[in-house]
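Shown next as structure tokens: one chain only, the form predicted alone.
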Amino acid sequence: MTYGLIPEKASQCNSNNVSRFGMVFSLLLLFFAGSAYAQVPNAVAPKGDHDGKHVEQPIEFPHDIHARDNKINCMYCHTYARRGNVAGIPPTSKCMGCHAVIATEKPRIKQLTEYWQKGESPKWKKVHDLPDFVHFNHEKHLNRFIFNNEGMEVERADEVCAFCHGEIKEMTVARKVKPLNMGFCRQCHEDNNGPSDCWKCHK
């Protein structure tokens, strides 16, 4: 059906539509291929979003510069994640290992240096907080999705961290963008053959 178009024009229009569709389809494929959730092998990413409030920090730490632009692995700063329950906040000494010589004139680094010279740490505020009766173990999840996951490289840890923390590498100050509630976690356990015993998370 040409809807009143001259046949030659209709043919040309259909051809253009097919070309446009092919272009849009290709762009969608590229988008999903580049998505963190589409790339982690042997994993189904948990679904759900949350609009968390902005948590004001003593220094606006730019995750985008460190994780995205400089490609620093999440576990380099959050070293406890690979061997414990909590990911941990890096000590100021780790920050100053770089920033004693890098970007020393930037206002954020001047703030950091002041803390360092006083022998203090910035009083960072927790963003991804869980109730006291919930026990999330970072080590077990990193083992499942990174270290014991065939085909997954350690260099791509941020793709796994994004499951629960969202695209932190696109943020400055971290913000809670995933619900992290029981339904969110249960669905992930069901989709990824995680344990279903209550005591695994509630102790």
Given for the second form:
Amino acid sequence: MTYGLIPEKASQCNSNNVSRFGMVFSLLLLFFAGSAYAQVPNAVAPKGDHDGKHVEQPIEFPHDIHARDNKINCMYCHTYARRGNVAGIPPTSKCMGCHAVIATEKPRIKQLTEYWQKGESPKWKKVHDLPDFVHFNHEKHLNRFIFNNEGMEVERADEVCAFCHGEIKEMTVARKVKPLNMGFCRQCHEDNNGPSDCWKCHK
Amino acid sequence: MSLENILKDWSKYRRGHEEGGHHDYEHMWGMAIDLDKCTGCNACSVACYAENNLAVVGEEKFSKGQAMHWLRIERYWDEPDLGENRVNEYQIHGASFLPMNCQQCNAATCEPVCPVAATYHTPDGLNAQVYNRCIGSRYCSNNCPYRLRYFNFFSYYEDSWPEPLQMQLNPDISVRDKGVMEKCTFCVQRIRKAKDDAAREQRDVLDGDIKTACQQSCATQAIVFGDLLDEDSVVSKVWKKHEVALGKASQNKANPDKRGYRVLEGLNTDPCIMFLERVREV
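We have the form predicted alone; now please give the form predicted in complex with the partner chain.
All chains and molecules follow, beginning with the one already shown.
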């Protein structure tokens, strides 16, 4: 299935000053993205957007090459999304599983190999950081929208991830494009019959 | 709980489904504390400090009654002058101990007085406190007959966990700031985890899956915790054995020798903690 989206240029992510064109562009992007979400069965996508700043990462990881061009499932690397509270950052060994042989001559992979040979992991920075008083469980949300959702294929998991994380597969380094505040969560819980008990999420 | 519920029928929200309220209780977490087993060692209180990120306020603030112990051990001494030859009785028997944590009342007096509905009843029968919503009016604390709600008069976290002690904080419960009321939650983070585990394995929460921090640390296993709606759980068996039931202002026992009682139940707060009286040789 196609999203009808133009891939966002990496240079736009890098600039801190979002140009007017960029804003219009991202609004358009959200509009198209919004219409794409509607195709997840038994789900109403949450609404709202956020002007996420670019986060400098130790290696400029290209989500677009992995998720869009090579169609690697989000959960291949973010393994714990379906098993626990946090989705998790893959260990360097997982990167090296492929990159010991694939694209070894590229500069970013050389950087990665250096880390690997030193026995260190790149110090990735957290992009989607919820406040400490919030209890959020990835596993439950994935079960509801993917695994226990009739008519939903696991191959399309990225559409569900995009509910809260935006079109990560059009970005290089991940950027926060959804507000992830209480109104955002509540509205989705109301639309999708999620729990409304305060203590489900507040801790 | 949504704002709609509060505006529509606040008092109805507090009642259970069978009483015509909103709650179809999923669980009813309850406790039984055997005072005959309790040695007053305070391990439960210490465990609570560690589990729930309780601030240590220091001696001066403690003496002003600003301590933040969600579970306190109350000491009761016998009257020293009960008559001739009994002058030293309190020395013979020592103190009586009463561990007091939030009684999780079903008809909690703290709930209806909150001006912002920061405290409410969950479908688990818990008396919840939402820190983000609390504005610190302290009305709930003044209305609690047990005095089991504690107020953050200061930003204790600044002094309580100097580096590197902040590493010991429990990530599953927030660190409360100044101006927020707090209280025992029956270790809701453990309840939440047990429920998540049970859901993953597609089963119900079993008796014994959840152990509160105080129960876990009790050297004499005086504390029993579980679901009162589950008839086979240890805690509901203890309640039944000692002829104590929910929803009553006084227990009319067929056998008056049964030791179970609830603190100040005559106030009709319907607490979920039952105590077993201490047995003494007089």
